[in-house]
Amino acid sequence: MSDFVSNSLVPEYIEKLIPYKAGKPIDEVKRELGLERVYKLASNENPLGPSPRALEALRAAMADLHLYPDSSGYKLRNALAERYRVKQENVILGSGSEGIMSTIVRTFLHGDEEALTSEGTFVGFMVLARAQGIPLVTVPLSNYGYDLEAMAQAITPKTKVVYLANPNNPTGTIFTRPAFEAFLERVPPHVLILLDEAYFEFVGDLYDYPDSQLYRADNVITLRTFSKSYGLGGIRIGYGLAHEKLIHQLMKVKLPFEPSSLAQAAGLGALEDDDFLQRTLELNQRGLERFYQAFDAARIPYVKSYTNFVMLDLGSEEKVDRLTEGLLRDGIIVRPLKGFGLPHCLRVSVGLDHENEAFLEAFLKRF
């Protein structure tokens, strides 16, 4: 029997792929170790919880759990087009980010045409494109960020979609606006753009930060979540942005009722909470300022970051391992990124205050 399956049911792209691995549940870890107390700074969640306007949306919703979900998402998508300016037919809705990337790679990537995405990056693009059986070129990391002149570069005859995460995940730099522009300008209009803006809230007002919405270029996709900023990411809601008729194809492909009513709802709720993002942010800046000084004083490289997490270069992915495991048995859960491709690194979330510096006190004991 497991001759027939290899053999005759599962491609071989399958067989070699290497799924995406999440961070360690709390609940795992307190089993495991027999811990009372773990926090977890490994997965970029949104530490003061969900927004109270997205639970108080849930909460009403509950009601018509018996029902369908709206398969247009009519009511969300038509509140992100009043925001951002644009009609409901330039809005996707999916289950998470990550649905709608899956999305694209089915309507959009097919037979011999490539992916092109860096090294480095958020490996969840990689294993839908692979899953598809569609070739993967990657390009290296420059100073930890994309070098997106490489990447125009690397486009040839068969690429079809470049995948961008800006910022990046898990590094947590961006490109500006003249790398981005210089970009645009060296691709073909035929090869779609796939930039993944998760946490583009956390930059901010940043005047050298390309928000893909001021190009609105044909040939773009935005992705956007409710995931971090907003503190819904075991609900599964994120959006797409393009132009209308990226969005017409892409519907025709989407599962007919993703995302669920309660996503749908949640996401409703927490578009209007903006007191919630505001505390978000501002707990985000006041933890990444307290990582950075703890890190200069300690002469421990980082890089600079524009998310919710922070990224460690710690030569070595011996030290990350002894890092990794000795915080864990602290009861801290952090990210190791051999995964990424980036063995030598360390990611580590931000949290609450108190979260914060019983991860920095550990380190700190065991750098």
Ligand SMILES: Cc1ncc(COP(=O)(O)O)c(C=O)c1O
Contents of the next structure:
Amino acid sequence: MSDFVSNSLVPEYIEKLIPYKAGKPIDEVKRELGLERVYKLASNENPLGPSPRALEALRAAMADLHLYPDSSGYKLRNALAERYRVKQENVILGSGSEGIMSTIVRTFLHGDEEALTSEGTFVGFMVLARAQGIPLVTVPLSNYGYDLEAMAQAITPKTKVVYLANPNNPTGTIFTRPAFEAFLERVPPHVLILLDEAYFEFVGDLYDYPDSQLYRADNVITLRTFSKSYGLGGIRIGYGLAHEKLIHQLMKVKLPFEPSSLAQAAGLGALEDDDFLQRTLELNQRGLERFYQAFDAARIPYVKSYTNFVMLDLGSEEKVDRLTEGLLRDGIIVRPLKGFGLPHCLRVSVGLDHENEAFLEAFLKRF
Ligand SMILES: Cc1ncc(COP(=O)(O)O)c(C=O)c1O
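The form predicted together with the named molecule, contrasted with the form predicted on its own above:
Time for the whole complex; same chain goes first.
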């Protein structure tokens, strides 16, 4: 297709978009570099694999693949409502939490309304907003974390949605209760706060963490996911919790048969899999401590994490690129963070114990 034709078919804001670059798939790296053993520590996936209970539920659900999914997501919404002591009307399901983000953007953002977020945060929301031609205002990070004070100041009459990831990806940081409470007070009621808690389970019982379910503010939508702590990133199942009036509007806009029947079944199975969740959290904690200990000993600057990954500040893009390439040759995929606006930083996901050791050995050798 000539440039003339392709340019004229899409609006300028689509033409300007840069395609999302996900972590490299294991098979591609094996093929390209002729490697037999590759460990992927690049996409914050669950190294234990999927929840066994989710797999069981999936197998049972396959017999009904000829039927369309329950578009109301009754069973899983009900189970989630029970878990969080809310009504079914307070819950929405989506194809991953990103599926719900997409519905939120289409439902609430129009014309010259603006979205506000931080620099150095998850790019999913930014891509969705830009793909809709929505102007995006960003505020710099402060000490690798969200600067909620500066974000409150950046709200204008045009601001419609504020996106906050807590914990944040890729920095792994959280903002605290007092910071969030002060922020909530300054956000006008017509501004929607999209609170992305994709790594919520990894935070554990931490008083300082403002679990959004303790607040239940009318203009906050919480997003959580089965992708990380339940190992279901491939099937695409996430959920949102909010005031029933907000959920009601979103239910009108979401794709009618999103999420798929298999995704709904897997989520339902996973939700009962406390044993798997526990094993996931223990493995993760052990991995984080091992990383910290090794980085401390080698005096490598890292940011303390509340998630299943750690961000390292290597000081320069050149060093990040050299280490990423070197690690790839050793069969270890990590994530350089240029695409997140942090070109001097690298992110490594916590893997199985032997994967973490392999990463540390290769990393420290090349550092
Ligand atoms: C902060 C954050 N939000 C959302 C997602 C996407 O989650 P899901 O798989 O539920 O779409 C990710 C995935 O990396 C993430 O880091």
